[in-house]
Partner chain sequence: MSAQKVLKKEENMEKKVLNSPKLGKFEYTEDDLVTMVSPILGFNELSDFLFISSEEFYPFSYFQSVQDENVTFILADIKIFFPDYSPKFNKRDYKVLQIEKDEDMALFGLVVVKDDPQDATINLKAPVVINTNKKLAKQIILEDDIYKVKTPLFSK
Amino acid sequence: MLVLTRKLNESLMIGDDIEIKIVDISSKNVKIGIEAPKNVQVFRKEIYDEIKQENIEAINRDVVSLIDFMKKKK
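What is the structure of this single chain, taken in the form predicted in complex with the partner chain?
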């Protein structure tokens, strides 16, 4: 992993069109501003991993049991 040191309000560029700026620093948190084209998605890593895992779990299931269950519930 590339590690760089930046001060408050300094930025770094990823390629030509993604800018990452250090907006605020406190003892435990860093606030980061991101400027990116709208086709680039930005996620918090934990959320990204959680959604991805859930999507993988969602494939190739069958609705039949759900439909039966709903009919019984009525």
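Based on the form predicted in complex with the partner chain presented above, generate the structure block for the form predicted alone.
Just the single chain follows, nothing else.
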């Protein structure tokens, strides 16, 4: 993992299109602003993990449903 030190109102760039700016710093929180193209999805990590898990569960449900369907067709 790359670790960078930034001060208030300083930014970093990811590629040419994504800018991450430190907009506020309080005791234990850092508020960041993200400017990215609309086609780039940005999620909090915990939300990203939930979406990923729900997608895995949906795929598994679909596979089970497909297997059940195929068994009934025989």
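Positions refer to the first chain, counted from 1. Here, rigid core means the biggest group of C-alpha atoms that superpose within 1.5 Å across both forms. All values reported here derive from a predicted model rather than from experimental measurement. Residues that one form lacks are left out of the comparison.
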Superposed on the core, the stretches of at least three consecutive shared residues with every Cα displaced by 2 Å or more between the two forms, in sequence order, are 60-74
